[in-house]
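Only one chain is included here, represented as structure tokens and corresponding to the form predicted on its own.
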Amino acid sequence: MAKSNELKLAVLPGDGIGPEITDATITVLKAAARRTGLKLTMKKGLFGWDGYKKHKTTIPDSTIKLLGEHEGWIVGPTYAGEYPKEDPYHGHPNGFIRKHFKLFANVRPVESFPQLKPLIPDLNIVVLRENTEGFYPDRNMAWGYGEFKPTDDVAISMRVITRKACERFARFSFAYAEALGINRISVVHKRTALQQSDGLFVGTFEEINKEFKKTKLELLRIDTFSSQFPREPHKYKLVATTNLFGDILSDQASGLAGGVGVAPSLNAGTDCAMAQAVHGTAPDIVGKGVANPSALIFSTALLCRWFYLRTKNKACLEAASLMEKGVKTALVNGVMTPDLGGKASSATFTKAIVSAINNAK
């Protein structure tokens, strides 16, 4: 990020409804930037199917170069395993990006919206997920794919947990808790069954906790947490866990709060971060003008907050707040896309958000 009031972003629209929600998000971001005096510079790149059609790869070299030249990225959803088998990234371009650029922390705040009739009306929790290894076969090997079949009747999946990844994730988690003013981290694991891998993960948190003495460390087995969380949702504020567990638990929390349609996500590393919605490409509604951009807008607000923590540029913090308030105001006023129970088009919903930003006091 430049020292001036400038935010330079790479933009990868992705597949399915990706281009639609990305355009809406950029419109909203520009409105917030105008109100705060934040100067924006954005450059688009090929990603997903468009990249494969032109370069026979879902992540062309030009896109990797583009990402390397920017600290912040707005990225639309991509298909999951639906690309041709010849794709060098095994149909999982997001996984490659997270590992290649060391985006080791996935931040997923979950908040209930009364307008969406959530199962838990006042849920407010953050799930932090280690992002670069674990059970995911597309990112747990230096070369090759961490899942294979030695015979037609035997399938083997590798789980990789390293001290280096655990340490950087644990430090990020404690620092994030401090930034939010939260004095307890709930670390979810299955050390009883995965004694070596989860033992290393939990043990690292116990060691790093000595550097953050004001933050209490709570250890919970995944089965215990999954049982208690829906019954005592307000007991937990910040959860930190491994890749697969975090993927599942964050979606569980989103479901209790009203669905993944408004669930934001930030993939953060030491030097760069990627705003990306939790949901998929929604091929059934592509081109119908009803895609819901809320999740990507909230994710981009998270990206702006990440920049604020790095630079203390108040315009980034103010822009993030305006974007979040804009979406919430539109929902309160009953302007919602069909997936949220409303009748508004994407354009009408985006216009309502921009109007709320322009009229914010």
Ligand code: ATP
Second form
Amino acid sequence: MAKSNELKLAVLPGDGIGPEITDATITVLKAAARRTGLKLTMKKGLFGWDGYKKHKTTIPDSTIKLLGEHEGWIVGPTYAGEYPKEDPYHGHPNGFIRKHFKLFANVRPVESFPQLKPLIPDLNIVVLRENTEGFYPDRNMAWGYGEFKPTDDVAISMRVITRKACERFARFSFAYAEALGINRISVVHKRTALQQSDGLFVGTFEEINKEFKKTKLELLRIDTFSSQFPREPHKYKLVATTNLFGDILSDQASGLAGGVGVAPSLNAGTDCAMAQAVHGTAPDIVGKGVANPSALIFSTALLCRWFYLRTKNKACLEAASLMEKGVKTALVNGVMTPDLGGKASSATFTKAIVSAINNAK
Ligand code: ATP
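Starting from the form predicted on its own shown above, please give the structure in the form predicted together with adenosine-5'-triphosphate (ATP).
Every component of the complex follows; first up is the chain already shown.
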């Protein structure tokens, strides 16, 4: 574990706007660290296209080693499925990382900001998504791919749900609820149709609930939840669900809150966690100086909170809130990038965030 006042981070800038948003995020993180006395050490690694050009793979061995030596990672987006086919990880370097390092919990908080004209004001919900198995064909096999086409007219997708993955995810969910001071978890499932697999998922939550007696479990079918959530969005605080349902529900919540442009995510395991924005590489705006770094900044704030859960070092918590407040203050002051409806460049937006952090009371 990192020394209490030191954050040791690996940084993988990635493709497209990745280098632009990671640079802005590091500038903001450094400002927050200066205010809170956190000592930062950061090391950059090759990832995505840069890795491929140099080492013929989107995740070179040196990068895997670098990640293994650091508990916290800030990672940019990579092009989806555009790498040459001989790359063993082509199309899914992220899937590889999540599986290899057992980043089993994807944390997706969603908050609406009035400046972004949300469909639902005051939305504040966290979606926790199991990240290592389920309906993702690259994740549920030790060898091979979990989708088959026995004939041209027949396609089969396989979903794997294991007790081990459910248990670690359920424990993480209860611990996260306790850390946020939330006393109810809404477990979203389709046990009625997927009796064995979702039955195992829900049953494991019920079992692990015995270790976390203060937290109530609410079980909701995905269809019921989907129709109720937009009508009564404030009823739910913390949703825990399987991989594909979590992917869909977290994007739905982001859409209702004002779009994925500011949506953060943290991929957490037992010993390491990765901050990564939800959006992609935004190839249409690369190099134009207008990339919006908010989502990666919020994701890095989540990473600082994860460090706090491990070390109980209050400086990590303070740095996280300073970064979040910094972005919110820039938005309130009308300084925002074009994707958010403003006219500011990435540099101006970043400066406004840093200035808000420097001036925070
Ligand atoms: P990919 O193939 O990598 O997923 P994409 O363009 O299909 O890329 P996104 O990268 O999520 O998907 O982009 C969708 C749209 O949102 C694009 O028009 C892009 O410019 C815009 N966008 C996404 N992220 C940002 C950002 N951080 N700042 C500004 N605009 C963004």
